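Next up is one chain by itself, shown in structure tokens, the form predicted on its own.
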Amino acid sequence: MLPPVPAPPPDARSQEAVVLDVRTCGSDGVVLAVEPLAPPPPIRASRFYMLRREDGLSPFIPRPYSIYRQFGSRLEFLVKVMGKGSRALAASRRGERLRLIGPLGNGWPTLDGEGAPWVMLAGGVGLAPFPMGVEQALAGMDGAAPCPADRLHLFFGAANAGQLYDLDRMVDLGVEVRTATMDGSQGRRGTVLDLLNDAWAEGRLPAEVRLLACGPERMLEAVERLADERGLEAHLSLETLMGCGVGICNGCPVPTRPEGALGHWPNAKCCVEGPVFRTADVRLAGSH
């Protein structure tokens, strides 16, 4: 018997939120802070909301954004300004109201301090689900003991230094942070996988690590291949385009592995079965 059709999480809802603040972040981003009219409980890192303005300046279909930080009822979203929807959100002013649908999807696994270290691989705006993930790991979540800071490593890569968003704030979290840029303007010239390979070559990390990755599609495909080659546990938070965010439109398919936990269907829905997937369950590389 096939499992039931995936459905939106029970805590998701559509509501308005009041804009609290918009601050510039990096060379092409902003952090948008809002307060939903119904204050949300603590939310697991790497879950997301669908956002849009209600005054007609945003596209009719809202856009998905990972929760960047949560402070009580205050939610923050890291927005890379690149299209009509993100420009509209970045232009929001204090006191205006936005439409929020969420929280949606799943999130990172519980980051415990037992077993292999956790290595977080962030590519550009793919940093978004990690700050809260680090904070939750350090504090302990779902009954797990706090994860020691020396068991958490963030490797952060981008095209240039201006897209290493909130780097100082990440360093302030107290975990190891190493950076790479394609143009060499900050940290190592290269990619986050170069940083990981350097750490292995220098003996700073054991051969067995657990990977968490969020970033451009080609980066995630490379992480998937690496995990397959080395037999590593890896979780990918996908930056997939979505239409509805609640599993109705089937516009965000992710190819599954027949032998994996989601192999009963050829595709999984990123919005309700993701955005976080184990590499053991989906296949990105070679699926096009």
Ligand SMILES: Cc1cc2nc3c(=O)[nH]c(=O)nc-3n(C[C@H](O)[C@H](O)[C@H](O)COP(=O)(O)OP(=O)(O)OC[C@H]3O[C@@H](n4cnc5c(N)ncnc54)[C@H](O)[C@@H]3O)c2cc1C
Contents of the next structure:
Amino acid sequence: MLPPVPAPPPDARSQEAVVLDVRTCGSDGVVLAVEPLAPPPPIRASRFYMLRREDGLSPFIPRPYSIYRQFGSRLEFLVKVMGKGSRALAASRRGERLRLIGPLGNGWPTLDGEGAPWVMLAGGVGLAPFPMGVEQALAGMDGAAPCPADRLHLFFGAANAGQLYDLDRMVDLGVEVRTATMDGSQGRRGTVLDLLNDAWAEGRLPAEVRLLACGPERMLEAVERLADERGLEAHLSLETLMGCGVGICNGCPVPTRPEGALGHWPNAKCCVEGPVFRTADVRLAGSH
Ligand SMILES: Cc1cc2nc3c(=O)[nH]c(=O)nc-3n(C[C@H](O)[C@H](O)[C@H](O)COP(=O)(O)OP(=O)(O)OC[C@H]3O[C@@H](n4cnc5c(N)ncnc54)[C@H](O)[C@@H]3O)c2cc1C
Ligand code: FES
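The structure above corresponds to the form predicted on its own; please give the structure of the form predicted in complex with the ligand next.
First the chain shown before, then all remaining chains and molecules of the complex.
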């Protein structure tokens, strides 16, 4: 018998939200702040919403965005302008209304302070699920004791300094933040994995760390390979294309590992079983 299709989370809603403000962020992004008409519940970091304007400027299919910050009923999204959907969202004006579907997906695991340190690897706009992840870990998640700040490390990489979004605010989070850029315009020249290898080489991190990563596909594939080689626990927040966001369209398949917890079927649905997956359960590198 086939396993049942997972249902969207019970707190998922299609609703309208009022745009509060839109501020420029980095060289090609904005932070879009909205207030849903129905107050949102406290949202776990790395869950997401599907967003769309309803005045014809957005494509028909809404686009998925991680929740970036939540301040009560104020929700913020970090939007990198890529194509028609993100351009329309970035052009929103105060007082306009958007369609929101969410919160969706699973979010980061419990970021406890008991085991190996957590190393958060953010690539470009893959930063989005991390600030709240840091805050929730520091506050204590799911009844776990607060994670001490010295057990959280945010390694933030991008093509150039302009894509190190909100870097000043990240430094204010109170955990170690290190940066790398491919063109050397800020921080170390190289990638987030170079930052991690530096930390190991300089003895600043133990051999056993727990990885959380979000960023471009090639970066996540490299994190997967590293986790496999070193036997590390690693959780990836994936950004697949998505059609519906709620498990209906099959537009977001992620190949699974037969031996992993999702191995009963060749693909998992990123929107309902993710977007966060353990590398032990899915296979990115070499899957296409
Ligand atoms: C769970 C989830 C969370 C996300 N969170 C964020 C976020 O916080 N901030 C953010 O800026 N983006 C995020 N994304 C990616 C975002 O959804 C896409 O950038 C957006 O859909 C692009 O829509 P568009 O109409 O502007 O571009 P399109 O016109 O659809 O595409 C423009 C270009 O971008 C490429 N593209 C489109 N979608 C993706 C994608 N998912 N990954 C890689 N390339 C893509 C296309 O191949 C094309 O080359 C997230 C995606 C997922 C699945
Ligand atoms: S986006 Fe439709 S099933 Fe995942």
